[in-house]
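Take a look at this one chain, the form predicted alone, written out in structure tokens.
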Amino acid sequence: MAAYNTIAFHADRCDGCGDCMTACARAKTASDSPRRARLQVLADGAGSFGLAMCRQCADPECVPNCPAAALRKNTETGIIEWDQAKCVNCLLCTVGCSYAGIVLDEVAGHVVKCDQCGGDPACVRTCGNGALEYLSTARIYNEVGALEDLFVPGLAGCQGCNTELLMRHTLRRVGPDTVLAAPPGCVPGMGAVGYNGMTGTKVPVFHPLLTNTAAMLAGVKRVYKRKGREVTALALAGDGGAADVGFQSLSGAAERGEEMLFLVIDNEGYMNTGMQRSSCTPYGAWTTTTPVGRESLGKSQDAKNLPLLMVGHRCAYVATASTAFMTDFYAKLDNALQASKRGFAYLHVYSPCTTGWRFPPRKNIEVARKAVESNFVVLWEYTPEAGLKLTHPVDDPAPVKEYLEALGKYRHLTSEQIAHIEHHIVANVAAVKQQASAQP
């Protein structure tokens, strides 16, 4: 079964302005009348809004309700298509729709419904609040859903672990011709490298030290090349092992242009061994080594910007990503995979930790999304040829305080500390934009 793109409605962002209806009416009827739009924003009387629009249902009731066979589900696009030549205007389709997604246009004299504007919905382009979003993540399922999961079932990750999601997606996409390096951290900690003589992956995997992951992986890759076999040399490392004691081997491999894909899962600390701080832990964060009390109010230094440091190495590819934006992540994973065939590719993925960050497991993706929407995390990619470019610019960011309040590790912050974080975020965004505006 295929998955399809869809238009998502975020009711909490909708202010009822009606711009989406006007845009739809203009696109479909050349009219400014919202009444002729194929979606309707409706007030619920309590200050919130709902959306009446075709949901392109998987099992649409409107189709069997149509006695003239004027409606059909297109199995390639997922759109429920209406054939005016067959329609007899009986309106039985409107009775079968639970979402008021197909309605009578009195001016046109026939029913109308959303067709997603061929993949570029006018309503989504017009909505300035992000209440409407065109989701194209169906491509991921259609392209990789049938690929084999190369991690075994039953890994011992924490409840709601974002890292396990990332591991499985990554290795499924990279494929079986892979040698995996998993240094000490959450990845081997949940059993990915195996135990009792059995491995946790279906590809060759080894467990280097924190200090030599990139060096060992470079050696493995060179051995395979001498044997005439093409494999992907992949590292799944934590931020501690990459930014701290492992930085010397990481920097050396990048400087030499070793052909590998080095993916850092940044959960902002040494979470597998007791939630200690790393150099990627942000300012003010609670960890077991930056406690909160009379003498300390969390980490007193700002986080190391490891991805920008890797740009300074002029790697074949550098990018940041988040599991809240999987389409962006997969595009960058594909780019990094291709770059690793000719040089050093570095992919830095921000991965919220439910245990160490102190928030409910069910809110993992929500936390990851808020980080990007507040500019706490900036998504971009870099190549020496094209330079740095933003891939998900946020020009009107959400208040960073909303993000901080979602995490228990920031519960103690003072107003001065919050001001420091806000200033740092502004400075970081400015630095990234300055890089993006510079010529390669």
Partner chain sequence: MLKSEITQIMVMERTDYLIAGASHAALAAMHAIRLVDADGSLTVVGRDRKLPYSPTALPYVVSGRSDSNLVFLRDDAYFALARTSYRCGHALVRVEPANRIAELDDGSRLQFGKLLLATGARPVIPSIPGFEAVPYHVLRTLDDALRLRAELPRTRHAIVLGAGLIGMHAAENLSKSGARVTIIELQGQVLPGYFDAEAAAIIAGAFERDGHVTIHTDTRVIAAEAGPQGVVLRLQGGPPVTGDLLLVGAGVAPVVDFLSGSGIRCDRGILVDASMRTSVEGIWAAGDVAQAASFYDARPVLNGILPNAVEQGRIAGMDMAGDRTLQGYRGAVPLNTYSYFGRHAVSVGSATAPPGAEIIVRSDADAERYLKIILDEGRLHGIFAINTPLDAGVMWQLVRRRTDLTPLRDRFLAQPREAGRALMSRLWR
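What does the same protein look like in the form predicted together with the partner chain, given that the last one was the form predicted alone?
What follows is just the one chain, with no partners and no other molecules.
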């Protein structure tokens, strides 16, 4: 079962110009008439614009409503294909579709629907506002899904664990010629390094100290390089082990340009050992060592911006990522992997923790997305050559209150604390942007 690419519609960026419809009509009908386009943008009556377009449903209703077997979900591409040779023009498919995604083209005299232009949709190309986006995340999922999962099944992560997804996908991509370091934290905690003599992965894996991950990996990598063997040195570390007690070895390895990919899964604390504070824990957050009581209300300091510190090391590559933006993550993973063959590559992934942050597992990706959309975390990429670039600028951020309210660890926040966080977000974005404006 494959995952599929999709055309996403960002209503907030649509100004209703209709260029997409013209482009579609030109591409599909050799006419300029927007009425003949296979997507229809229209005012939704509430001040913004809606879209009628085939969603290429996973379990489509139009297909079983066709009496002539003229519609078919292509399981390779995900496109619902219409076969003119079989279509009997009965329009029953339009009854099945609740989204006006397959409609009668009166001029053509038959139903028409979006086919995503074979992977390069004309509408997306035309839209100047970024309201239409061709999401190729699925292509990446398929590619990665076809690769071997190098962790054993049945890791004992918490329900809905973001980290497990992240590490499985990462290792699939990085591949089997890898030595994996998993310092104490959730990654080994769920069994990745094995248990009682058993192993949790299909690649060589070890459990460094919380303090020496980068150093041990450097030793491994140097020896293989000396032997002329192409082996990727990969760390899957938590924020505590990277930003706090492991920072020295991280900093040293980065300064020496040791060739490795150091991926930090930032769940804002020591979640494996019972949710204690780390220097990446944000201001105001409840943890078991920054409790909420009469005298204090969560952490009283702001989080350390570890990825920006890594930029200060002029690493071969530094980037931040989020599991809510997997296309972005995969692009960065690829870049980081390449960079790790010539220097120190650092990838910082913001990873909500359903257990430690107190929210329902099903909201994991939503929480990750809200963090980005409120600028609570900022996605960017850095190389010494190109400098720092924002990869997902959020110019009109959502109120951070919505993000904070989704998480139990912020339930106690006072309005003053929320104001502090809002202020910090502004300052942090400014700091990142200042880096971005600096010449490399």
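Numbering follows the first chain given and starts at 1. Note that the structure is a prediction, hence the values are computed from the model and not measured. Heads up, when I say rigid core I mean the largest set of C-alphas that superpose within 1.5 Å between the two forms.
- Between the two rigid parts, the smaller one rotates 33° against the larger between these two forms, as C-alpha superposition shows.
- A C-alpha shift of 11.3 Å is found for Asp15 between these two forms, based on superposition of the rigid core.
- Core-superposed comparison between these two forms: Asp105 shows a Cα shift of 5.2 Å.
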